[in-house]
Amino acid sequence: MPAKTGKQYIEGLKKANNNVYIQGERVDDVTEHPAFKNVIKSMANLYDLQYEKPEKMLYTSPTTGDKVGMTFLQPRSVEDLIKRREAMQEWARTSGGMMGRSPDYLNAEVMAMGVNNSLFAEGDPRFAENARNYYEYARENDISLTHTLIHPQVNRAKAQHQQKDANVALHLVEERPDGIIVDGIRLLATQGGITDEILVFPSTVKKAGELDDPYSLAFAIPNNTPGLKFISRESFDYGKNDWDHPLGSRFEEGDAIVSFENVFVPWERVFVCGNSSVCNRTFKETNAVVHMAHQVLAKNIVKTEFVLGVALSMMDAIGIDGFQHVQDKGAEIMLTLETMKSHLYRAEHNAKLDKSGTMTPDFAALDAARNWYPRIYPRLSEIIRILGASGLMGIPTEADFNHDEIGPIIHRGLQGKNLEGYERVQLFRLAWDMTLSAFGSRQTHYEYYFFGDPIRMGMTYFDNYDKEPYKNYIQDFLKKSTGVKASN
């Protein structure tokens, strides 16, 4: 079938009736529940955008001839890579990059896993075929995915098999002729329950070893599979209008704990089963981490453009753009944006074909970007807060402006250099919702931990960095200096 529409996405959720809980109650219909309905509308808009801009968002399926989502594309040239990235950025612009788990993130992952599937055959030849088939299935049915990667935070100083309750984490219970039984908990599924299926990633946050094999799993199943529960955190969509909460009211994706209670997974949906070595090599050897990082960099460029636009608008609104320290802070955001663009250019234009014939971006550029942005995004958020100062505290609601008595007072009292009170407060509420509200605070925390603990990531980056050329450079320099002195 061709790429889905927003209506089809919503109808699919209604029909699936996923097992979702929030605030101690099971949700009857996520498409109508206050915690989920608005972000579901935003997701639906993404699917509709595919048909509003088909030349940019769709391509012809190589197997069915249907028009399918561009974000599933297996790129075979640099031009293909750029086409796919431009489609990703079209989606990102609808939210200012504030939807970190729009469908393209996992679409890129299942593509990479599907075409570079030979690793999975180490566990069982059919697992490689499963990965290939699942990519085609997801692409041809425009499947929306959530994913889960992390084991519960019980005792991070110990491996899973050493925990006092070794069965709390998702683990293999039984292998049967028709599939496997799994049980336990996984964290942390963004958009859990408002998507079609869940992709259980191989957890790499553990040491490889035979005793951890029962926790070494990768598979994909529908979100309404019996025994599967999504336990959502408190929603940061507080039911306010788009004026008062311009971001949280539309793009609050939610995060969920995922409970597997003796869940059956058919063999055709299994990619890894009881092999910690394959688990720990999956992201690298399938190039999934490369294509996921490419999507993240593309999204974060749009996000930085959005932050810069808000910052410049605030400066202009209250006439602070002439101050030296304000310009310097604006320059910080600009430098971040241009650095990210440079990483993207290098990643795309130094791309090479991998063994599957997939044009794969330069990971060195992407790895630098994905390590750097989590460290810099909290500073971008801080800059917005500094620029707004007390103006981010004195932000009446739209209802205040509509009040006959106090509306004219605050409209006059909160005017800016270039904006009337109503328009200035609307802008500042956007800045507040991006940085200070529950939604905004979650954005900062989310970006900081996007790929994991930044310190641990930095250690891995340091360990893997090719240091020898730089050490050799210094050794050669010192040898030449010694030689010059000796000759004198």
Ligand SMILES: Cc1cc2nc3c(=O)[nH]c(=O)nc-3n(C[C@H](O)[C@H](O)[C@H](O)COP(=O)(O)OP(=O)(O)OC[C@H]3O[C@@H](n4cnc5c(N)ncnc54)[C@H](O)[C@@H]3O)c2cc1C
Contents of the next structure:
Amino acid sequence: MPAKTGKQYIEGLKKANNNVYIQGERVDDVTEHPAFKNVIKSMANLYDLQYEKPEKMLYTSPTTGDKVGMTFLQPRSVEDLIKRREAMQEWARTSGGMMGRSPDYLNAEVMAMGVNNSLFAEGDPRFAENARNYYEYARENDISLTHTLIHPQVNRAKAQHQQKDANVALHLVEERPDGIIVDGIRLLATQGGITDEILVFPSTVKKAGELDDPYSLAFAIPNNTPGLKFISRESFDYGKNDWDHPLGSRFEEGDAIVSFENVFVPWERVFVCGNSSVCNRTFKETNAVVHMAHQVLAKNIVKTEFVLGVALSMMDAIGIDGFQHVQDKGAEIMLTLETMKSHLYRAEHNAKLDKSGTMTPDFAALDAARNWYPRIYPRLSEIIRILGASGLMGIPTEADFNHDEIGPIIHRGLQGKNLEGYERVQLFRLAWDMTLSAFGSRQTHYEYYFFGDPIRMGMTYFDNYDKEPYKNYIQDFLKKSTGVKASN
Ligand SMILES: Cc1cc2nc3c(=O)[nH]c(=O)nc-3n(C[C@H](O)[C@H](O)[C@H](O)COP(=O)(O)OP(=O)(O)OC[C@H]3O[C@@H](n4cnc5c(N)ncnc54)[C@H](O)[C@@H]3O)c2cc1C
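Requested next: the structure of the form predicted in complex with this ligand (the form predicted alone having been shown above).
Entire complex below, previous chain first.
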């Protein structure tokens, strides 16, 4: 089947009738529900964009000859990597990078696990085959995916098997001739319930010991599998128009707790079954983390461009661009953007073929970027807040501007240097929705945490960093310092 259209994505969700709950109710049809329908439209637009820009967004499937999504491409050359990244950035631009889970993020994951599947054979030769088949299935059917990696936050000081109720977390219940039964809770599925299938994989960061083997699983199942429930947090799409909530009204992806009640997973969808050793190595040895980090960096370059555009427009709007500290804050965003672009260039141009023949970006550059951006993004948000000041609270709605009596007052009263009140407030509402609204606050939280706890990622980064050359450099330098004072 060729790549999906938006209509097919929406029809697929209607037909699937996934078990989604929100605010104490089961959702009848996510595509019509106020919490989900707008982001579903935005996702549908992404699928439609594949056909609006086919040269950029589609390629010919190596197995069927159909036109499939470019973001599923197994890159074989640096040119392929760039082509795939340009498709990813095309999608990111539609939301200013505010949709962390445009489908490309997990498309890159299934591709990497599908082509670098030999690790899974350590558990069972079938599992490697399953990973390859799943990549092809996802690509040929343009499957939209969510994923869940984290055990519930019960007691982080203990391993899973030591928890007071060890069966709370998703675990293996039974192996049967036709598949496995799993039960328990997993966190946190962004876009849970509004995608076709769910990937259950181990954490990218947290490692498990052998006694946690029953929790060490990887598989993929349709989101309407019996026993599977998505328990969504309340929505930050408050049903406002695009003018009032320019981001939250369109790109609120939602996050869900995932409950598995004795869920059956057929063997052909299992990649890891009760094997902590394979789980601990999955993201690294399949290079999935590399290809996902490539998508993240590509997306976050677009996001930083968007933040910079908003900051510069605000400076112009209220005439603050001449002040020294304002310029310095603008420069901070510019430096962030340029640094991210340099990481991307190095990642792509130092790429090498891995053992599967996949052109694999330089992870040193991507690892630096993915460890750094969570630390810097809160600062970008803070800069917008500092620049906007009261302007981020003096934000009447479009209805206020349309009101006969108060409309003219605010249109004049809230004018900017070169803008009327209506235009200035529209811009400042965008800045507010990006940083201070519930939607904006989640963006900051998302960038900080979605790839794993940045503290532990930083610890791993420090551990793995090749420190010897730098220590040796200092040793050599000190050895050459003889202690004899230079004569004048
Ligand atoms: C908006 C958002 C969307 C997300 N979407 C997804 C998704 O789609 N799929 C998915 O699988 N996950 C998702 N996540 C979850 C994300 O992967 C986790 O938040 C992240 O891995 C951190 O794990 P945790 O939340 O369990 O934090 P915890 O591990 O519970 O950490 C809580 C605090 O305790 C500290 N801490 C805990 N243990 C240790 C330790 N051993 N050493 C030092 N410090 C420790 C941490 O540093 C942190 O400050 C999402 C998260 C957010 C916020």
